[in-house]
Structure formats: C-alpha cells, structure tokens
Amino acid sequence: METRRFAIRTYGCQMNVHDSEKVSGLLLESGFTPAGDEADADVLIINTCSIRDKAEHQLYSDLGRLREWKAERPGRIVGVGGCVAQQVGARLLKRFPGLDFVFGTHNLRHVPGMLARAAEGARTARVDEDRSLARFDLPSGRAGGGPGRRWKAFVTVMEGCDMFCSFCIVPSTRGREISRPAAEIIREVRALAEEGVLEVTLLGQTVNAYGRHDVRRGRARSEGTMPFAELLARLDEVPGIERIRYTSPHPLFFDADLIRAHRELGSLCPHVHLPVQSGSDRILAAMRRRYTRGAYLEIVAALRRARADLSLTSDLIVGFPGETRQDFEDTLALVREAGFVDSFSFKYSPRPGTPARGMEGEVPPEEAQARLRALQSLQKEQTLAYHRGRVGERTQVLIDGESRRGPEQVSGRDPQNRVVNLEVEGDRPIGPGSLVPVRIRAATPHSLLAAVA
C-alpha cells in the first residue's frame, strides 16, 4: 500500500483529542508516518464533535473544501470519525462522494483495516456499539504522533454516559457507561511514569461516575473496578507522577471521599472543572441535571474547605428552551457566588434525538446572543480579578514550550491549570517538561506572567 503519511484534524473535547492520539498510535504501529502538515499528507482523518450544530456544520464545510485537496494528488484518502460519524454513519458516504471511510467512537481499532480497504477502492462505514473492554485496548501509551519525550498524557478510565440530560447527544454518540478495570489504568499510568510523564489527566464523559454501577451492585472487586476516589489514591502512589487531573465530573457523583481526596492527595491538582449548565433550578430540572443550584453550591463550598487554593471552572448554556430573563439572572448570580475562575459558555443548540429539541419556549437568537455576551463579560471580569489576586504568589509551572508571545518567554500551566508565561532570563534554557518554581509578577485577562523564583 503506497499511502504512508497521515494527518489528523481534531475537533471537540479532550476525549476526542485522546481518541486522535490512539488513532495516531494505531497508524504508527501499522507503518504510517505523521505528515509535516495536511498539504504533505496522503491520508487525512477528521475526528468530529457533535455537541453543537456548529461543529457538525464545520465538518460538512471541511468535506466540501477537501475535494480540491484530494484532486491535487491521486490516491489520497479521507476518513471521518468521532461523534458526527457515530451519529450519521454511512449517510456521510452518500452525501460526500469524496469521503472514503467512516468510523464511530467505538471503532478506532478498525481504522488501519478500513484504510487498507479504502486504498483498494472500497468505501466503508463502521459505527456499531462495542460494549467489550477491548475498546480500551489501544496503543494510547505509545501514541502522541511521533518521537520525543512526553511529560503530559491523557488516560481513559471510563466511556459513555447514562445521565441522558435533555439537551445532550453524548449517550447516543458515546454509548452507555463502561468502566475500565483499575489494574489496567494503574498499569498504564506506571508505564507513562517510567516513560517520563509527570502529569496525567483521567478522562471520562462523567469521569467521577467511574465504577459506580459495580460499587452499587457490590461487584466492584469482581469486576476489577473501585470507587473513583480510591482509584485516585492508588494513582497518587505511582512514583514519578507529580500531577493528577480529571475531566469532566458530574455534580451528582461528588461524594465525601472525593472531596477528601482533594485535601489529602498530594498529586491531585487544586483545580476542578465542574459543569453546572444553569443557575436556575427550573431550567436545571428541564435539563434533567438531577441536582439543584443549592446542591451544586454545597459541593463548591466543600471543595473550597478542602483546598483553599482550589480553582473552579465550569460549562454553561444560555438560551435553553423556556429560559426567562430571571432564569438567566439566576445563572449570573451563581457564577458570582461560585467564583468561577473560567468557564466555557454556549448558546443552546438543538441536537437530533434529544428531548430538548421539541421543547416549547425558544429564546430568540438575538436575545440568546445578548445573554451570552453578558455572561462572558462577567466571566472575563472574574478571571482578571482572580489573576490579579495571584500576583506575588509562588507556584510551580510545568513548561509546555515557547510562549505565543515570542521566544523570550516559555509557557506552561500551574497546578490550578492557569496558563503562565515565564520570562527566560540569561542564557539558561528552560525546556518543555521542566517543572519550574516561579513567582507571579503580573496578570492579564487570559494568563499570568512570572519569573523564575
């Protein structure tokens, strides 16, 4: 097979980023090499997101433009994976004649074989759901796209979601919850630490729901899982792992043990991304979130008691069907009371097959946009205030590489997951993967500025 150079274009969440790493690992093992850029590639894979209709439309726009890319060099291959692929399946092949194969979120390991068939002229789609643990048996530890040391890594601990929020398509595109055996997770993290990885981020659609069904049924030990807080404690013991993060948790599965873990585990970072979606109890009920604003704020208070230096970020939706001005004001009030350091906020986007799509009370687009602007303006104020409050602090930064500001600075993240730009003084190079003690010298709306302490 002549096709050897590949590129992957990724949209969406960290789970998609990690899936792209896994596909990259599979292709490397199959004899492919990473292309320098898409212009140099023989194979282009688009890993899609369908959480909002804008992301889905982006795929259709991309596929339209790729006709010219394929025409430039005979034999080029285009594949589509991810959540849109899982949702639309073989219909993508009918709609886009230049598309060669489609694979769903449970079918990553079939990509090399589908590529081989595409090189022979076959156009295939695989979007069947896989409930077996084999879906986790992928070369994620060898992924990442090429040579060189890694210092950060994603580790999948569970996939799928059983929550069925009324606005969310994830249970359809990612399937039902399935937790990976703890021994496999611990083994992978140990291997990563031996490779030189310092920071791991545990991934799952509702990551702190890990093992919950087995625990509830009294079968955790026999099924090889354990409560999420216990898994964190086991990973905290792995030599060489300096930082542990996890995303994204669900408020419903925050228990006393997980709160305690934030107080007691030295490697567990003082940052929690805890999606709330709305500050209105009425809207939370319509969203089927299964908690109230009061219950959410109790979790926030407990986390802050456990770690006074904890930073909290969140996800928010404005313009949900039936959202009144008062409902929106309740959201603004919650943002202030919770003290979010940052947030991802979006206008409600109706998704196919979700109960919210047929709900009455559509918020006019111009009103939804105005609410989004107001929410994001408030968040910018809070983010800058938080950054200013950090000036003078000492912290530690894990360096990612050169700053966007230029070669005079390097950039990384602190334990609270804030971007820190570090001034390089003298002729001492500070390479990626370095853990550097720093003092915060200044604040900007988007990052912190620091000097070596």
The other form holds:
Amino acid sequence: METRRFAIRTYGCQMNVHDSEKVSGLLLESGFTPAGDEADADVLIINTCSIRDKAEHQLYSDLGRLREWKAERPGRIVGVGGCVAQQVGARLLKRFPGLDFVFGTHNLRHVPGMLARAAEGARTARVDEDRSLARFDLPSGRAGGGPGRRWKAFVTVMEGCDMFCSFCIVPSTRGREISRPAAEIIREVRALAEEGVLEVTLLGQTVNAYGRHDVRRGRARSEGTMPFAELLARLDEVPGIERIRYTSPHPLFFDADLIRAHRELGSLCPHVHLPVQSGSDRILAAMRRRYTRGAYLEIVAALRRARADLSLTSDLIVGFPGETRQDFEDTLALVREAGFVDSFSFKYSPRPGTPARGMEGEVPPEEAQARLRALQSLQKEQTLAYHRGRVGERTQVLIDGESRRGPEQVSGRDPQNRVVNLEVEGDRPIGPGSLVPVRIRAATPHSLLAAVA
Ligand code: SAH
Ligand code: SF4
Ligand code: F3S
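Other form of same protein, the form predicted in complex with S-adenosyl-L-homocysteine (SAH), not the form predicted alone:
Now the complete complex, all chains and molecules, led by this one.
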C-alpha cells in the first residue's frame, strides 16, 4: 500500500486533541508515518466538533474543499471522526462521495482497519457505542506523532456525560459516563513521569464526577475507581510529576474533599476552569445545570480560602432561550463577583436532539451578539487587571517553545495557566520542557512578560 503518511486536523476540546493523539499512536503502531503537513500526506483524518452549529458546518466546508486535495494525488484517503461523525454517522458517506470512512467517538481502535479497507476501495462507517473499559486501552501517541521528548501530557480519567444539560449535544456524541480504573490511570502517569513528563492534565467531560456511579453504588472497590480527590492525592505522590491539572469539572461534583485537595496537594495547580454558563438562577434551571448561582459562588469562596493564588476561568453562554436583559445583567455581575481571570463565552446555538432547541423565547441574534460583546469586553478588562496585579511576582514557567512574538522570546505557562513570555538572553538558551523560575515584569491583555529570576 502506498498510503503511508498521515495528517490529522483536530477541532474542538482537549478530549478531541487527546483522541487525535490516540489515533496517531494507533497509526504509528500500524506502520504509518506522520506527514510534515497536509500537502505531503496520503491520509487525512479530520477529528470534528459538534458543540455549536458553526463547528459542525466547519466540517462541511472542509469536505467541500478536500475534493481538490484528493484529485492532486490518486489514492489519497480522507476519514472523519469525532463528535460530528458520531452524530451524523454513515449519512456522511452518502452526502460526501469523496469521503472514505467515518469513525465515531468510541471507535478509534478501528481506524487502522478502516483505512486498510478504504485502500481497497471499501467505504465504511462505525459509530457503535462501546461501553467496555477496553475503550481506554489505546496507545497514546503525540498529536502529529513526531519523536522527541514530551513534558506535558493528557490523561483520560473518564469519558461520556450523563448530565444532559438542555443545550448540549455532548451526551449524545460521547455516550454514557464511564470511569477508568484508578490503577490504570496511576500506571499511565508513572510511565509518563519516567518518560520525563512534568505536567499532566486529567481529562473528562465532567472530570470530577470520576467514579461517581461506582462510589454511589458501593462498587468503587470492585470497579477499581475511587473519589476524584483521592485519585488526585495518589497522583500527587508520583515522583517527577510537578504539575497536575484537570478539565472540565462540573460545579455539582465540586465537593469539600476536592477543595481540600487544592489546599494540600503540592502538585495540584492553582487554576480551576469551572464552567458556570449563566449567572441567573432561572436560566441555570432552564439549562438543567443543577446548581444555583449561590452554590457556585460558595465553591469559589471556599476555593479562594484554600488557595489565595487561585486563578479561576469559566465558560458562559449568552442568549439562551428566555434570557432577559436582567438575566444577562446577573451573568455580568457574576463574572465580576467570581473574579474570572479569563472565560470562553458563546452565543447559544440550538443543537439537534436537545430539549432547549424547542424552547420558547428566542433572543434575537443582534441582541445575543450585543450581549456577547458586552460580556467579552468586561472579561477583557478583568483579565488585564489580573495580569497587572501580578507584575513583580516571582513564579515558575514551564516552557512550551518559541513565543509568537518571535525568536527572542520563549513562551510557557505559569501554575495559574497564564501564558508567560520570557526574554532569552543571548548565550543562555531555554529549551522547551524547562521549568524556569521567573519574575513577572509586565502585563498585556493576553499574556505576562517575565525575566529569568
Ligand atoms: N462539560 C463541560 C462543558 C463542555 S462543552 C461542562 O459541563 O462545563 C464546552 C462549552 O461549550 C460549554 O461549557 C458551553 O459553554 C459551550 N456550549 C455547549 N453547548 C452549547 C450550545 N448549544 N451553544 C453554545 N454554547 C455551548
Ligand atoms: Fe454538556 Fe452539560 Fe455534559 Fe458539560 S455537563 S458536557 S455542558 S451535558
Ligand atoms: Fe466538541 Fe465533542 Fe469536545 S462536541 S467540545 S469535540 S466533546
């Protein structure tokens, strides 16, 4: 077979980025090699996101344009995976004659086989749900698959979502919640540490719900799971792991033990990304988020008592059906009160098969747009004020590589997960993966500027 070089185009959240790493790992094991770029590839895999209408349409425009890419070199293969693949399934093959195979979010392991079939001219789709733990048992390559040392890694702890927020498509694209045995997670983190990884990010759609079904049913022992805070404590003991992060936690499962973990565990970073979605109790109820504004703010207060240096970030939706001007004002007030250092905010987008789609009280698009702008401009001010407040502080930066500002600077993240750019002094190169003590010298809207301390 000639089709040996692959490229992966990834959209969506960190779970998708990690799934691409897993596909990459499987392809490397099957003898494929990473292409330098898509122009050089024989196989292109598009890992899709379906969270908003725009994300889904991105795939359709990509597939439209790929006809030329395929025509340039006969034998080229295109596969589509991820959340749109799971949602639309085999119908994608009908709609796009140039598409060779479709794999759902539980079918990563089938990619090499489907690719082999595609090379023989068979167009296949696999989107069946896999409820077995075998799903977690995949090699984790790097996105792009290149060799070299890694210093940061994602680790899956749970998958799927049983929350069914009324606006969200994820429960149907990722299936039922399932937690991986703790022993396997610990083993993976140990192996990563031995490889030189300094920072791990634990992943799950509601990551702090880890093991909850087993714990509640008294089955944690037999299923090999444990409460999330306990898992963190076990990982904190792994030698070589300097930083532990996790994403995304859900406020409903943010318990006292998790807050205590933030006080006690040395490697647990002082950053929490805790999506709130809205500051109005009426809208939170319509969203089926299962917490109130007050409950959310209590978590924030307790976290700040546990870690004074905490940075808190969030996700917000504006223009949910029935959102009044007052509801929106409540959201703005919450952003201030919670003191978000940063946030991702979105206009509500109706998704297929979700209950919110049929709800009355559509917010006119211009109004939703105006609310989004107002929210983002408040956030921008708040982010800058936070950055300014950090000038003069000493901290540590884990270097990712060259800064966007050019080769005289390297860039990395501090424990609070802010981007920090560092000036490189002529004869002292700072390589990716170094953990560097710095002093913060200046603030910009998107990053901090620091010097080696
Ligand atoms: N599991 C996470 C969120 C994952 S989706 C949680 O529960 O917090 C990432 C973000 O996309 C959500 O936090 C939400 O802000 C946004 N989002 C999800 N569905 C959306 C929709 N239909 N329209 C607009 N934004 C949406
Ligand atoms: Fe979607 Fe809600 Fe699940 Fe998050 S918790 S993935 S918003 S259904
Ligand atoms: Fe998108 Fe699926 Fe993640 S819809 S946000 S890629 S879980």
